[in-house]
Structures are given as C-alpha cells and as structure tokens.
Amino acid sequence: MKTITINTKPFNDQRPGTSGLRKKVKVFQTPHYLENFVQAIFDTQTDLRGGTLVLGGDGRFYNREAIQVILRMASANSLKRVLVGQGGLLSTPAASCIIRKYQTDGGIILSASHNPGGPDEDFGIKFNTPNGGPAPESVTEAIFQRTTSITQYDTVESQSIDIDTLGESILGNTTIQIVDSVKDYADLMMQLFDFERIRQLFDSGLFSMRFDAMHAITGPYATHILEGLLNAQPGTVMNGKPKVDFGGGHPDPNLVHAHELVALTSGSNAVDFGAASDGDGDRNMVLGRNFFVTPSDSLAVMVASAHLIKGYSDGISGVARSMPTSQAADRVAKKLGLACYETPTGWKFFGNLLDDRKITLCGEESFGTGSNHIREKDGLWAVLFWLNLLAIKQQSVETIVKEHWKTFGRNYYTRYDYEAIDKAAAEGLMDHLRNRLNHLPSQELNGYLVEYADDFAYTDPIDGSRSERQGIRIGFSDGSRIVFRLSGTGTEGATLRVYLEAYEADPAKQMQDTQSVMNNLVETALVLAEIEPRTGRTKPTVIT
C-alpha cells in the first residue's frame, strides 16, 4: 500500500491544555488540522514506529471519522499494531488499563471529557504515554513545538476500516486489532473489589441505586458491571446508551447537570445511593439519600477506609491531591502517618508519584479520584469503591461521611465557576491578584487574617521538573482558604474557578449549610478579585 505525503502548513493554536488539545468540532474538521497534530505525535514519539498504539474515544461527534484518519496515518508512519476499542469506544480509564496491561507504546484518546458534544460542540485529542497516563508537560511541549514547524504529514489511501467487528485486519504493514471495549477493564475491577460482597448488597432487596451514564461512554461499562456482574436491577443504569451528542445534555457529573439523578436521591422515596460519570468516564459524583459527597470528602473517606477494600488491604503508601482540592485528605494522612502531596491541577502530575510508589490514592476536587491501578482518574472505579464500602459497613452514605467528620473534622468546600468569560479580562484579574500577593500577608480581609498568599509552584519530587503559575492561594489563620485559577479545559474564552474552603473541628458545628458557612468567605473573594467589575459577571455559571 502506497504512502502519500501531504503538504501542510502549521496552525498557531495547537498547544495542548490541561488534558490534551480541545477545540470545537468545526476546528478539527478544518483540512489538515487533526492530521497536523497526529503527525506531530508520531514525529516526536519515535517508539511508536514499529510499536503498538491504543486508540479509542468517548463516542462523541467526529469520533469515528477521526479514528479512520488516525488509522491511515498510523499505517503510513510504520506502526506495527493498533488496538482499537470496538466501535471506536474506550473510556479514558479503560484506555489506560489496556495500555498498561498489554505494555503498549502509548495511546491516543479522543475526548473532550465533560464538555458537550455534537457538530457545533467540542472535540479533543490527547496522547497517553506507555505508563497509561496523560503525557507530561515535556511531551506535550515537544508535540506542540513540532506543530509549529510541520510542513507535511503521511497517510495511506484506503477504504474505511471496519471498527465494529472484533478481530484483526491488515492495513499496509499495520495490524488493526479491534478489542472488546469493556472486558479488560471489568477484569481489573474484579481484582480490586469484593464483587461477591457487593452482589449480596444488591441481592438483599434492601438497597437501591441509580447510576447516570449521561448518554456517555460509561453506559456499556456500568451496565455490564453493575447490572450484569453485580446483579443490580435492570434500569439501575440510566441514560446508558452512548450518543454522539450525549442526548443533548452536558456530560458533567455535578449537581447542576446531573439534575435527574439528584432528584432521584432526594425526598422521602429517594434511592439509597446515586452516582454519575462524565463524557469519557474519568469523573464521578457520589450521592447518598438526600446527601451530596464532595469530591474532596470522597477522597478523604477513601484514604481512611482503604484498608477495608480488597485491592488495598495491605495498606497504602500515601495520597496526593491537586492544590485546589480541600485539605480533608491531608488531615487523614497526618493522623494515619501517610505521605501527602499537593500537586498542580491535571492528572499527569500524579503519574510520577504513582510510578515511584510514593502514593496509592489520588484525587482532585473536579470530581476525579483514582489509584495506582491505572494512571487516569476513574469514575466507575470510585463508584465501585463506595459500593464495596457500603457493603462492608452496612451504613448509609450520610452516616459514613458524618462519622468521618467526627474523627477528622469537616472541610466545608465550594467552587464558583465563571465560564466563557473574556480571556483578556480573566488574565487581567489574575495579574491584579498577583500584584497584591506580597502585600496581603498579615492583612485582615473581612474579618479573616491572611497567613500566606502565593502563586502556587510545584517541583516534581521524582524528576525535578518545575511548574509555575498554577493558581493563586490565599490562606487565613483559621484554616480557611481561597484559591483562584484559570481552567485549561474549556474551548471558548476563559473559565475562572474560585475555590473556597473553611475548616470546622467541632462536631456540634459540622451540620451547617455549606453556602451559609461560606457566605463571608465568598464575599471576601469577590471583592478581593474584583470579579464583577473585571468580568461583568454578577453570578457564577455553576456553583458546586
């Protein structure tokens, strides 16, 4: 089969963000746009030539077309084998699982995670390294630099490859192997969790659950594992069929976008347990009956309870959290004598810590938790962890969390998101804050005494790499914190995230409403950052 070399010119907007390159579908459909980025991956990741690649995505609009482009280019670039999820579908955790299990030379994941899908919505692509994790900054920077000078890419002429039938086919000198999207991942979950114990929970008839797959990638995984292997009643999985536009919804598992699930866990006839995952399956939301578990609390409970879970019964080496995530896990780690690390936002920063076995569990406040079983956050894994814990403790979600607070204290926590604001205005707001940092310590702001104020920087303890300007932290003497950060996951304008945290050790004061507790801190943040005058926004897009 003849290789065809296509002349091209660089695009000036292909620097990957926090988790790959994300743009509107129409941008990726621009002639040569996707091809340039893929060729940059092949040019810089030379082990792929003669090697094996994992390929799949969350099934959003343009997923199937992009896979055909990548397969033709893989053949032209002398890859030996490509493992493709059946139908082009692989959750991000499953892709990491397959990369690690079959020791491939990396993977390309097609997803824009929790962003909406459809012809006028978002698409994304990222490269995962042979450890199964998102490419570190050194790799993404090399890919980006290659995109700035690229002049040609290689492909082959061929008809569309059948990606729906399990088995192998040959494209040039490359073997295309279509693999079961679910099996390897399900096998791994059975190694980590006591499926028999969880099955007994469902078989008891005393426990009810709903899992909202949000018409995204986890539908087939959740249906197979929850309803198939664990005997949950048919219909436990809601919105379980993946759709290219996620059924017109926003596949972000939070209290706003998963409102259908929230309603089912509310009221006198509420189900006992609710959970949801996002577009590509790496995020999770956990709900009890009339009770929301913050991602920060979820991680802390996992750290405190890991010894009860089959796959972690020998103990854990440590925990890491992203900087904006509440310090609840830190308090557990200190009490248990575990190492605890604070990293920038982005799952790639956990990779070296996991590979070096410095940590076993990790998480971030944006509904992501995971462990050393793969190198991505894992939504369904988190749900199974909670199910296993519920089966062991025979307590409600609410009781488990409140007992945790009595032991370790409660970190009240909330996040305000201002989405799609003017980028220049957002950057001006951050610069305004940076200019004030040196003058804030020892000042009193709305009754809060500033203890420290900095622009968070991180030195990786394994490879010594340095990441700066990762978010502005302002800490107060009573343990409260405000964090300001611009997110790298959006495709339009800028997203300003404001994270707020307050600590309460007294069990008698731990049952207050979060927003009422945080009102003064919120007001402090709004005034300090001059959010309304600088952005024109009178209220956030989403509060979680």
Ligand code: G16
The other form holds:
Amino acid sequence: MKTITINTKPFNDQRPGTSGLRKKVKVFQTPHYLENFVQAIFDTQTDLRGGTLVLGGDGRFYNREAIQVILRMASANSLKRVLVGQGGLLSTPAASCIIRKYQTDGGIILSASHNPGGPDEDFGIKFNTPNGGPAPESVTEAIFQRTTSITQYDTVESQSIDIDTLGESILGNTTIQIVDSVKDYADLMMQLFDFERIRQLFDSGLFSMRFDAMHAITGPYATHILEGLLNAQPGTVMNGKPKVDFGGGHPDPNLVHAHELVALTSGSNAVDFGAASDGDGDRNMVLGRNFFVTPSDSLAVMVASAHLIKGYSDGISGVARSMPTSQAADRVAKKLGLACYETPTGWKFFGNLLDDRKITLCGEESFGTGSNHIREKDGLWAVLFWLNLLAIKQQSVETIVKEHWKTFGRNYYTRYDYEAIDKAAAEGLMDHLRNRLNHLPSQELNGYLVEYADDFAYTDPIDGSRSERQGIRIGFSDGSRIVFRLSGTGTEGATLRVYLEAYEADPAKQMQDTQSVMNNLVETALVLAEIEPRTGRTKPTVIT
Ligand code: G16
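Alongside the form predicted alone that was just displayed, please also present the structure of the form predicted in complex with this ligand.
Expanding to the full complex; the earlier chain stays at the top.
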C-alpha cells in the first residue's frame, strides 16, 4: 500500500487546553485540521512508529470519520498495531485501562468530554502516554510546537475500514484489531470491588438505583456491569444508548444538566441511590435520596473508607486533589496520617504521583474521582465504590456523609461558572486580581480576614516541572477560601470559575443550606473581582 504525502499549512490554534484539543466540530472538519494535529502526535511520539496505539472515542458526532482518518495515518506512519474499540467506542477510563493492560505505546482518545455534541457542537482529541494517562504539559507542548511548523502529513488510500466487527484486519503493514469496548474494563472493576456483596444489595429488593448515562459512552458499560453482572433491575440504567448528539442534551453530570436523574432522587418516592456520568465516562455525580454529594466530599469519604474496599484493603499511600477542590480530603488525610498533595486543575498532574506510588486516590471538584487502577478519572469506578460502600455499611448515602462530617467537619462548597464571557474582559479581571494579591493579606473583606492570597504555582515533586498561573487563591482566617480561575476546556470566549468553600467543625451547624451559608462569601468574591462591571453578568450561567 502506497503512502501518500499531503502538503499542508500550520493552524495557529492547536495548543491543547486542560484536557487535549477541543474545538467546534466545524473547525475539526476544516481540511487538514485533524490531520495536522495527528501528524504532530506521530512526529513527536516516536515510539509509536513500530509500536501499538489504542484508539477510541465517546461516540459523538464526527467520531467515526475521525477514526478512519487516524487509522489511515497510523498505517502511513508505520504503526505496527492499532487497538480500536468496537464501533470506534471507548470510554476514557476504558482507553486508559487498555493502554496499560496491553502495555501499548499510548492512545488517542476522541472526546470533548462533557461538552455537547452534534454538527454545530464540540469535538476533541487527546493523546495519552503509555502509563494510560493524559499527556503531561511537556508532551502536549511538544505536539503543539510541531503543529506550528508542519508542512506535510502522511496517509494511505483505502476503502472505509470496518471498525464494527471484532477481530483483526490488515492495512498496509499495520494490524487493526477491533476490541470489545467493555470487557477489559469490566474485568478490572471485578478485581477492585466485591461484586458478590453488591449483588446481594440489589437482590435484597430493598435498594433502588438509577444510573443516568446521558446518552453518552457509559451506557454500554453501565448496562453490562450494573444490570448484567450485578443483577440491578432492568431500567436501572437510563439514557443508556450512546447518541452522536447525546440526545440533544449536555452530557455533564451535575445538578443542572442531569435534572431528570435529580428528579428521580427527589420527593417521597425517590430512589435510594442516583449516579450519572459524562460524555466520555470519566466524570461522576453521586446522589442519595434527596441528597447531593459534592465531588469534594465524595473524595474525602472514599479516603476515609478505602480500607473497607477490596482493591484498597491493604491501605492507601496518599491522596491528591486539584487546587480548587475543597480541603475536605486534606482533613481526612491529616487524621489518618496520609500524604496529601494539592495539584493544578487537570488529571494529568496526578500521573506522576500515581506512578511514583505517592498517592492511591485522587479527585477534583469538577466531578472527577479516581485511583491508581488507571491514569484517568473514572465515573463508573466511583459509582461502584459507592455501591460497595453502601452494601457494606447498610446505611443511606446521606447518613454516610453526615457521619463523615461529624468526624472530620464539613467543607461547605459551591462553584459559580460564568460561561462564554468576553476573553479580554476575563483576562482583565484575572490581571486585576493578580495586581491586588500583595495588598490583600491581613486585610478585612466583608468581615473575612485574609490570611493568604496568591496565584497558585506547582512544582511536580517527581520531575521538578513547574506550572504557574494556575488560579488565584484567597484564604481567610476561619478556614474559608475563594478561588478564581479561567477554564481550560471551553470552546467559546472564556469561562470564569469562582470556587467557594467554608469550613464548619460544629456538628450542630453542619445541616444548613449551602447557598445560604455561602451568601456572604459569594458577595465578597463578586465585589473583589468586580465581576458585574467587568463581565456585564449579573448572575452565573451555572451554579454547582
Ligand atoms: C477536564 C480535566 C479535568 C478538569 C476539568 C475542568 O475534565 O480532565 O482534570 O478538572 O477538565 O477543567 P476546566 O476547569 O479547565 O474547564 P474533562 O472531564 O473535561 O476531561
């Protein structure tokens, strides 16, 4: 089969963000746009030549077309083997699992995660390294640099490649192996959790659950594991069929976008346990009866109870959380004498800590939790962790969390997002805050005494790499905190995120409504950052 070399010109907007390159589908459909980025991966990740690549995506619009493009280019770039999820489908955690299990040279995952899908919506691509995790900044930067000088890419001419039938086929000198998208991942889950015990919980008939797959990738995984292997009632998994446009929804598992699930966990007929996952299956939301578990609390509960769970019964080495995530896990780590790390936003920053066994569990406020079993956050894993815990404790979600607060204190937490605001205004707002940082400590703001104020920077303890300007932190003497950050995953204008946290040690004051507890702190943040005058927004787009 003959390699064809195509002439191309660089695009100036291919620097990956928090998690890969995310753009509108229309941008990816621009001739050579996808190809340039893929060639930049092959040019910089030289172990892929003669090596094995894992390939799959969340099934959103343009997934199948992109898989064909990448397979042809993989063949032209001398890859020995490509493992493709059947139908081009792999959840992000399953891709990470397969990259690790078969000791491959990395993976390409096609997803824009929780962003909507469809011809006018978002698409994305990211490279994961052989440890199964998102490429670190040194790698994404090298790929980006290559895109700025690219003049050619290689491909082959071929008929459309069958990606739906399990088994092997040959494309030039490359073997294309279509693999079951679910099996390896399900096998891993069976090693970590006590399936027998969870099955007993479902078989008891006293426990009800709904899992909202949001018409995204986790449908087949959740159906196989929950309804197949664990005997949950048929219908436990809702919106379980992946659709290219996620059924017109926004596949982001939070209280706003997973409203159908929220309704099922509310009121007198509510189910006992609700959970949802996002577009590519790495995020999770956990709900009890009339009860929402913040992702930060979920991580803290996991750290406190990991010793009860089969896969972690030998103990955990430490925990990490992204900087804006609440400090609830820190309090558990302190009590248990565990190491605790604060990293910038982005799962890629956990990779070295996991590889070096400094941590076992990690999590982010952005509905992500995970462990050393793979190198991505893992939505269904988190749900199974909770199910296992419910089966062991025989308590409700609400009781488990409230007992946790009694022991460790409660970190009230909320996040305000201002989406698609003017980029220059957003940057001006951040600069304005940066300029005030030196003057803030010891000042009183709206009754809060500022203890520290900085622009978060992180030095990786393993490789010494430095990441700066990762978000503005303002800490107060009562343990509360405000963080301002610009999102790195949006595709339109800028998104300002304001993260707010208040600590309450007294059990008598731990049952209040989050938004009323946070009112004053919110007000302080709005005034400090001059949000309305600078962005024109009187209220956030989403509050979680
Ligand atoms: C990605 C990253 C996460 C990050 C999240 C939010 O998640 O993998 O580590 O917390 O984006 O990032 P931002 O605040 O910059 O929008 P996902 O699920 O989109 O891949």
